[in-house]
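A lone chain, given as structure tokens: the form predicted alone.
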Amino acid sequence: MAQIKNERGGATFRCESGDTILRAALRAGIGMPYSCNTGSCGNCRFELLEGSVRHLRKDPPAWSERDLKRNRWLGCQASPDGDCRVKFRTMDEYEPPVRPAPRQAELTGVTQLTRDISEFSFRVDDDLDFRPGQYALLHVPGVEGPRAYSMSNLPGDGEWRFMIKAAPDGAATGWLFDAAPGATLTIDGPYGTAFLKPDSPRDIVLLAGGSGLSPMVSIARGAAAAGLLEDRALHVFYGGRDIPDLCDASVLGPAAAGKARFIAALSDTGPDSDWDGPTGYLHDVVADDMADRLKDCEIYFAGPAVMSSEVQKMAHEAGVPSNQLHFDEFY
């Protein structure tokens, strides 16, 4: 076990063998900035002042030769070889509402939702809380490095569920989609800051592309469970490429589905398509549908990196304040 001291603020925390500096900081309740937790966004960079670390991922996309020369490392990938002195800023908004922890989990069932998305249910050792919209890291047997997947359910039933899209030749999804009930793995969480903000009085807009559906379903269910939909509207937009990629409002669960306005859209349709709903990129569909109302809403979104970039641009052009946009940066 290593002792990590942050010279910017003076906090000291322990890092277990094999853990990373970011996750150890969050487990200690320290608000170290981050987003993806997989080495892709770079939000968790820190300066190493003393000691040595190694990256668990050999080629994290957000780390460069320039970072190495400046002795800057990625908190989500850096595992210390011993005691270290580091330097990073802390921010209140990154202090975890529930401190993450690893736990053993057993696969109890799989439900197919669309052509290539299924919901996986795992029974966990404990019933640790999480916030609607957060994610966890799944350590899949035989696969190097964890994978980040968002929960689709609400806490309290002894299970954590994830809506996961099969990736062509994906090692992690290959194992998951082939696994039978009873298979076990380690789930580490919860993580993420793009969770439901129940104190906001604004109407709620959810945008999901592909397996970005999972956190949006959790947020919709959380809003319904908290009674938020009694005095505010819920608009849910879900995009796919073709009809077999889509689902309907029932995926939100009875309480949220009965309150939500659910709009499915296809990005592209052929001349022989039977689709008569909205078409085009999801951010354009939302902009056309919501127009001037968008700036007065609390907006949550998840999906491919290209979609995330376009949604941010669309929201900016619509005059949406940045503090009303909630998303975790996955690439």
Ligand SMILES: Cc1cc2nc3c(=O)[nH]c(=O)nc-3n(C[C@H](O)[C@H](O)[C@H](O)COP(=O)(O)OP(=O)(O)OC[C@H]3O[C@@H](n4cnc5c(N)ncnc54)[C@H](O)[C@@H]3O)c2cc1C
Contents of the next structure:
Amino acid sequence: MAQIKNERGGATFRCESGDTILRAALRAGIGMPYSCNTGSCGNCRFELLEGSVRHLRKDPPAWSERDLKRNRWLGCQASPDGDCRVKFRTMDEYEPPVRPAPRQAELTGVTQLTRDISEFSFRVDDDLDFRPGQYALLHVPGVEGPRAYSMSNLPGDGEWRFMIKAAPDGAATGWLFDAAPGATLTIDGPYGTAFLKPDSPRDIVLLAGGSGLSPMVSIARGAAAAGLLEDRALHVFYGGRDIPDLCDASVLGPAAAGKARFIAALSDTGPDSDWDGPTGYLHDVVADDMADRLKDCEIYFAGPAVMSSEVQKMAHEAGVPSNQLHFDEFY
Ligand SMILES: Cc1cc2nc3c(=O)[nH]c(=O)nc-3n(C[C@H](O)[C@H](O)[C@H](O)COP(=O)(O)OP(=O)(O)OC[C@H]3O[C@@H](n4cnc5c(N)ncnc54)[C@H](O)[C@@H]3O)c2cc1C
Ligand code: FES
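Form predicted alone already given; the form predicted in complex with this ligand follows:
The next block holds the full complex; its first chain is the one shown before.
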């Protein structure tokens, strides 16, 4: 166990052996900025003033020679060798609403949703709370480094569920899609800041690209459970490539009732396709459908990094204030 002192703000927190500076800070309730938790976005960079750390992930994509020269490290990957003095800014919006913790989990069932997305249900040891839209880190046996997956259900039923898309030759998804009920792993969470903001009076727009379905389903269900859909509209846009990628409004559960709209769009249908719904990229479909209404909505989105940057551009052009946009990039 090491003591970490943040010279900017003065907080000191414990970091257990093998844990990282970011996760230890969040476990202590400290608002250290971050997003992906897997070494890809660079939001968790900090300066090391004294002591030594090493990255758990070899050559994380968001870290460069320049960082090394300046003694800057990635909080989500840096594990301390002993006590350290560090420097990073803290921000209220990153303070965890529920402090993350690792727990044992057992796979109880798998339901196929599309050709390559299935929902995995895990029974967890102690049923910690989370916010709709948050994610967890799954430590998959035999796979180096944890993978982030967003919960699709709501807390409180003793299970954490995840809608997961099979990645070609993927290490974690390869294990998960082969696993049988009874398989166990460690789930560490909850993480992420792109969760449902129940106090906003605005209508809600959700954009899910492929594997981004999971957190959007959780947010839709959370909005319904909190009674928000009694006086707010819910527009859910789901993007896939072709007909086998489709799912329908039933994935939303009780949120599909009432005024909710579920719009599926396909980006890669051939000329002989039977599909007569919207086609094209999700950000274009949303811009056409919502037009001027978009800037008055609370917008949540999840999916591949390329979709995320197109959605941000589209929302900016549509005049959506940045504080109405909520997302975690998937890598
Ligand atoms: C915040 C967030 C939420 C996500 N939510 C979902 C979701 O709900 N559903 C879904 O299907 N996918 C989700 N993903 C993507 C998911 O985490 C995986 O990237 C994807 O399933 C491929 O993993 P794989 O191991 O099968 O593929 P691989 O090709 O074996 O692994 C690729 C992924 O693993 C990461 N990685 C590789 N080595 C390491 C390491 N040592 N330590 C840490 N990371 C490493 C890479 O950055 C890359 O993202 C999310 C990603 C992020 C960042
Ligand atoms: S690189 Fe650490 S949170 Fe993304």
